[in-house]
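As structure tokens, one chain now follows by itself in the form predicted alone.
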Amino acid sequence: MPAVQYGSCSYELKQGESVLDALLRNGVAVAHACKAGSCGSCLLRAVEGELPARAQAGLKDAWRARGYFLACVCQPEGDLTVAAVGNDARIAATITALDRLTHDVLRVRLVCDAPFDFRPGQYVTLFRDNALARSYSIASLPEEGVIELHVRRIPNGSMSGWLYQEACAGTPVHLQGPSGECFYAPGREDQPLLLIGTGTGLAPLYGIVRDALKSGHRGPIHLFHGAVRPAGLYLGEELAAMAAANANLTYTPSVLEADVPGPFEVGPIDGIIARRFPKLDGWRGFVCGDPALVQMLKKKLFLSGIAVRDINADAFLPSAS
């Protein structure tokens, strides 16, 4: 079987085992999340030895050269040498402000010690020590000077719950990315833009709005923001004031659940969307939040018209540990 060396120990893989399971099964502390390849938190460097394509996929070129892969998803056929990731891919960060949004969100805001290139909605891998890292998504801008994250309080998280409790303005912490490609690109001013998030899944999409807005997209912006109760909504009058502030933008709120009525529509966040807009021809759809239902909006939305390469997702997975 196939053998994986970090540091001075070699560590024999089992079979159908990965690189990070094997070291973890082995008491090596290795930062991880998700476990699915999505997150990136488990990134790792290749020094020797032949990687799966699959270890790298949807990585940047300059990290797929530097031998950067993804250990959750690495089950190489050959042995391996590793190493941590380098200062090109991880860097330091601070925290300097931590706001509640609500009784279950808070937004937390970083300045990074080096220059972080990144486009609003897309994410990184928020870490506080070697071992601990978890992914959310930005919602800042970058001519705001600050990297601005919402993050869920979990039962018994042990990131979230550490923010919460622990953290606080001045806290050292390290950031790797940004990754994914959920995010406003220039081009096609006039064509209609759909914006769907639930709970924090607003994060990206109040990142996504604005960078649209500041570019001059002309056309249509629709922004919907589900919840399960009205007191999971948040930012609701900034986003109110800046759909009054901007002709091309509407800002929709939506709960499942709500005891007296209110500034919010209420039933299934794709119910409401369906009946507002049965199709979408020619629309740019930008989908965050709960996998299932980022999965079933991503399924209507390219059935009521969008076409596939329109279509922007950004699904919160889990955390596997």
Given for the second form:
Amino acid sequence: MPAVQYGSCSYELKQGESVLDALLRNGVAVAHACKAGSCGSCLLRAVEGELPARAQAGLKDAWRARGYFLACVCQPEGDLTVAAVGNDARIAATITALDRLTHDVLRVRLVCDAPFDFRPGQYVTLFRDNALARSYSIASLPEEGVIELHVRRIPNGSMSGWLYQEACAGTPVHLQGPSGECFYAPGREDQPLLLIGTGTGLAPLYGIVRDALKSGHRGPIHLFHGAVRPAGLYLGEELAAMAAANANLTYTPSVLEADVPGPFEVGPIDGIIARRFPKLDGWRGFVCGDPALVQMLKKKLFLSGIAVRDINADAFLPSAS
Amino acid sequence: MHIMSPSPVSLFEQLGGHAAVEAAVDNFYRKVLTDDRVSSFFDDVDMDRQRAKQKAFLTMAFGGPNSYSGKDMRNAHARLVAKGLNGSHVDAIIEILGATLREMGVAEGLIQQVAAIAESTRNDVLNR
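Swap state to the form predicted in complex with the partner chain from the form predicted alone:
What follows is the entire complex, opening with the chain shown before.
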């Protein structure tokens, strides 16, 4: 089997094992989260050896040229010498504010030390240090000068636990990215937009809605935010005010269950949307949040008439241990 | 004097080429996902990847440029054969393909030619 050289040590890969798993198995601390070639946390650099194409799929050309690759989806055919990318691919940032939006959603605001270009709705990978990273969608607009992330507290979560308990205004971190294709593309300004987010799936949509309005989108924009219970809804007042100020924007919060009625609809979010908009021919859709729900909603939007190319989605993959 | 005979127009060109495939693929896929006879085979697939596969299939069935091989067809469907994929499902797909083309206003003669190409994959799809 091929071996992977890291620092002064060489580790033989087991059958079917990725470079990331081999390093972790041998106690090498490599940041990682999705383990699916998506989040970019486990980015390493190949110093010597042949990389399989899949290990570099989706990376920008400059990174590919430098030998950067995703260790979680790298199963080399031959020996490989790799090194940490360190902060070459990342920029330094500082946490400026931490606000609780619900009992388990934290708004994290950061400023970057260098210009950081992104489209609202894309995601960044936040590094506490070289061993811990997680990806979060960007809820802010570039001209606001801050990066806003919505972080859901995960039971025993390493990053969310640290952000809740230890991080504070002034804490330095690093950002890598941005990545992702789920954002508002200018053009077709009269097209109706349907945006559906569950939980912190609202974060990218909060950026996308404001980006669309700012870009002069004239067609109707319908934003749906779903939570299990009313306590899981957040930014409701801001979004209601935004809808009141923009004639083409509607905001509909919904929950699966509620003890008492409130300013939200109750029931499965796909049913609420299907009743309101049974036909979606010619619309553009955005779906973000829980992966199973995203896949289900993508299919429903497609069957209701939205073309596949007009469905933008971001499934929030859980971090794999 | 030498008179050039017109080169025969291929099935793919008669159907409208890649633009026709692009116009057909969403409607075809939508029908597949809502047809109770075959929809369950597509329950857990990634939609974007699946659409790309449907497009490759339509391009091939339309007589267009493709790199389909019998081996690929066998490998791609082996898992589904194990789940009960049989000749009735192939029949359903060819029927849905015909219905999609009919909605686009394609002539019956061309639809028959497309159906014949799709039919030619039957044994590979079913791993016979």
